[in-house]
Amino acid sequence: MPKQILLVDDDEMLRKMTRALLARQGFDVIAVEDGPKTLDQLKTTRPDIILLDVMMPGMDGFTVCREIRANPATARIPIIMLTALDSVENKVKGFEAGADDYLAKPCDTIELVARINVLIRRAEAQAPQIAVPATTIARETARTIAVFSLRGGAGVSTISVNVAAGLSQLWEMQVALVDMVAVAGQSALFLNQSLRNTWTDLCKMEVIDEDAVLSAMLPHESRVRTLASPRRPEESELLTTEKVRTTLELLRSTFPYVVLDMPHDLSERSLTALDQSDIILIITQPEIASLRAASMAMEIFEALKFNEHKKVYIILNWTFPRHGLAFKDIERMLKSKIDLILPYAADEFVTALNIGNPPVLSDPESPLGVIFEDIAMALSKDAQLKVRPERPTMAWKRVTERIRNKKQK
């Protein structure tokens, strides 16, 4: 049976060129031109996918998209935009709207039905992964990771993506990464997932379940499972702490592994997760502000006695290129060592950033692959570590290699 697609836009000419080129690679289409018309032909089909111009008049496709996440029986079907605003901004306006893809007219026919046919696949793909979650893991022995820094532009996101992508790799695992920022995250951003499904969708459920929560987190080929921001400011205050909490002790109970995006502050929802964390990273820059903002954290940190019952770690990330504080200097102020320095990388990692594609898994072997991957081991728990995979993984040969050739020296 031939995939249904539904193709929205207000150019008659276009309409139909489009639809006759889909219908020649086999797929049935139906073509509508404005956003009400689109939104009443979903009340009686449910495309396979849905094809969306931008600039239309009246209801532009941002809003039309933002309809169709905000019905549950419209809410998963994938959704790829076209439109002749080729830009970062309207691409991101694009995902945040919900959106799974965004593609620039004019747009080559291979490239459009290759696009399709992935979502289409994926979206196929997602109901037995939600049906059968990585339950099969030991549930008490789950490790929850905090990335975390008082101060912005640390580069926490940028972390906690790569250490969730990293472990998810080495370990061949499902691995939860939950965005705790309730205004403006980028987690979901960092792995060029549209914001179908966010905290707001899990928080106006009846009952938060295991379920529930499988349901709105945006899987990804990495077997990454990100539980996304809210897609406005408004809708940060359904975040409450009693729903971080229960959110997180089953989130905990389902993975083997969950990474916590921090926000840059210590409200009660922040204490909450860093409660719940068996590792908290801080991340700190070789800067005067940001080495107070991270020694402020390491004294809360101490008086709440985190140091009790969590490993904390410093990671010094080199956000510029020189004029650095010295290194001794830093330790000093910090009155701690660090202990791991990530390297000035700033093309690489706005490079990643801008399509969606983290170093560890993009380039594994780059220089920032290497070091995330090393980090990922280094946060494993201690039952894996111990004992050699049945079936490794690229992952875990390369980093086993590097340690052994490491130990020879």
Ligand SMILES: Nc1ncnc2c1ncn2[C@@H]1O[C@H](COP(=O)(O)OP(=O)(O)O)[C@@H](O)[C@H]1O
Second form
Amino acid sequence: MPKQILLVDDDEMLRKMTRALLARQGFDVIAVEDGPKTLDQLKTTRPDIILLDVMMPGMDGFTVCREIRANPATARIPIIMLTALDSVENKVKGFEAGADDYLAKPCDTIELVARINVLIRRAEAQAPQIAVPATTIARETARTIAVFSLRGGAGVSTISVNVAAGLSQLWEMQVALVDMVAVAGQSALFLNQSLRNTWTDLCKMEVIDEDAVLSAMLPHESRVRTLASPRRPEESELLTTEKVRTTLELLRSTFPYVVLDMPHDLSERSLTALDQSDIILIITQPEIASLRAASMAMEIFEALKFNEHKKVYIILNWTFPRHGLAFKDIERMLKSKIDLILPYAADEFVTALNIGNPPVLSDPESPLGVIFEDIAMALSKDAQLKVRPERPTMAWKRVTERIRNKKQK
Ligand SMILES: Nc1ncnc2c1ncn2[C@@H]1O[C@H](COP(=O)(O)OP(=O)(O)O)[C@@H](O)[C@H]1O
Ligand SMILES: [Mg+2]
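Next up, can you give the form predicted in complex with this ligand of this protein, since the form predicted alone came first?
So here's everything in the complex, that chain up top.
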């Protein structure tokens, strides 16, 4: 079911724009223009969240917020205050009135949607829960790695495919590569797989079970199995949150490793996938907009308390040749340290994409091959790292040799 938003703004133009923008993101939006109409509306509807303008003639946003909080029936609905006045004083006043969050207008769409989703989930998590019977808890054995960036073109797909292939080579195991990009995803393209089956075929099935999921995945000689993005944009609607959750749960109990090529948003679907991940790789580039997107993602992950149960790493991907920013400035902007740097390698990646063969497979001993083999090892399950495999793969021998050489230095 789509989440419902009650949008309150006296400015007709802004109200219409925000409404259209949120509707496009899949929300069900009710829009009203003032405080009294808001309180009226709340007598008959129970929205999942309220977006409340501060400056309105008659009753201002702070007053409306206090009224909503004072009524036990509406007291728990999350509220985001929206204002043209981005002052600390207003922010404090908003929180005192009982708002959960505060955003300056006009807001960035990605940020607004992310904050809406975060608050709705937090409210749901705090609602009284129905106990889950022990038998429905999945026998989760997989390690799930989500590769993520709020901006496109950062190298998310490139890295996902190479990590998945790296893991399959290292452990000679089947690895699930899941294209979470519901419109024009490209995971399968990187492995030159024809789109015989996609998410669409899976979502059209009456029952989604292990067999259904496996039959929808595209095989590859590397042992990577891809669940590909739908062929046509309109098919993306079939990928409901529920279906995505079920599929990922099944994959996690079937494959030892699941790699998620994530879309560049924090939609409900994306959050569901991130929720099920053990490791999140945030990909960023050495330019301001990309760094800002990465630090925004980190802030949101912190708000979601992801850091308590998941490992979040940052990869700086040098997608262009000349560097504009100094390394220390980059880390300062991120307010965090970078865990890994991927060098600029346009020729190698373009060739890899054209022939549909990622560097970690086509040339594992090239500089890029080495990097991805090492990443794959670093992301492997602890249990696998502790003991020498009975039949070590070539990849395992190469990585182990490199680690030994480094230690000796
Ligand atoms: N380190 C790099 N050096 C040069 N080009 C890169 C690098 N990483 C990625 N690219 C290129 O950037 C483009 C976008 O990469 P892609 O993986 O599709 O990004 P995303 O999935 O984040 O949109 C591709 O053409 C890819 O070949
Ligand atoms: Mg991509």
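Superpose the two forms; the largest set of C-alphas matching within 1.5 Å is the rigid core. Just so you know, these numbers come straight off a predicted model, no measurement behind them. Residue numbers count along the first chain shown, from 1.
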Review point. After superposition on the rigid core, does the Cα atom of G98 shift by at least 2 Å between the two forms?
Key: yes
Exercise for review: For V29, state whether the C-alpha moves by 2 Å or more between the two forms after rigid core superposition.
Suggested key: yes
Point to revise | Threshold 2 Å Cα movement between the two forms at A303, rigid core reference | key: no
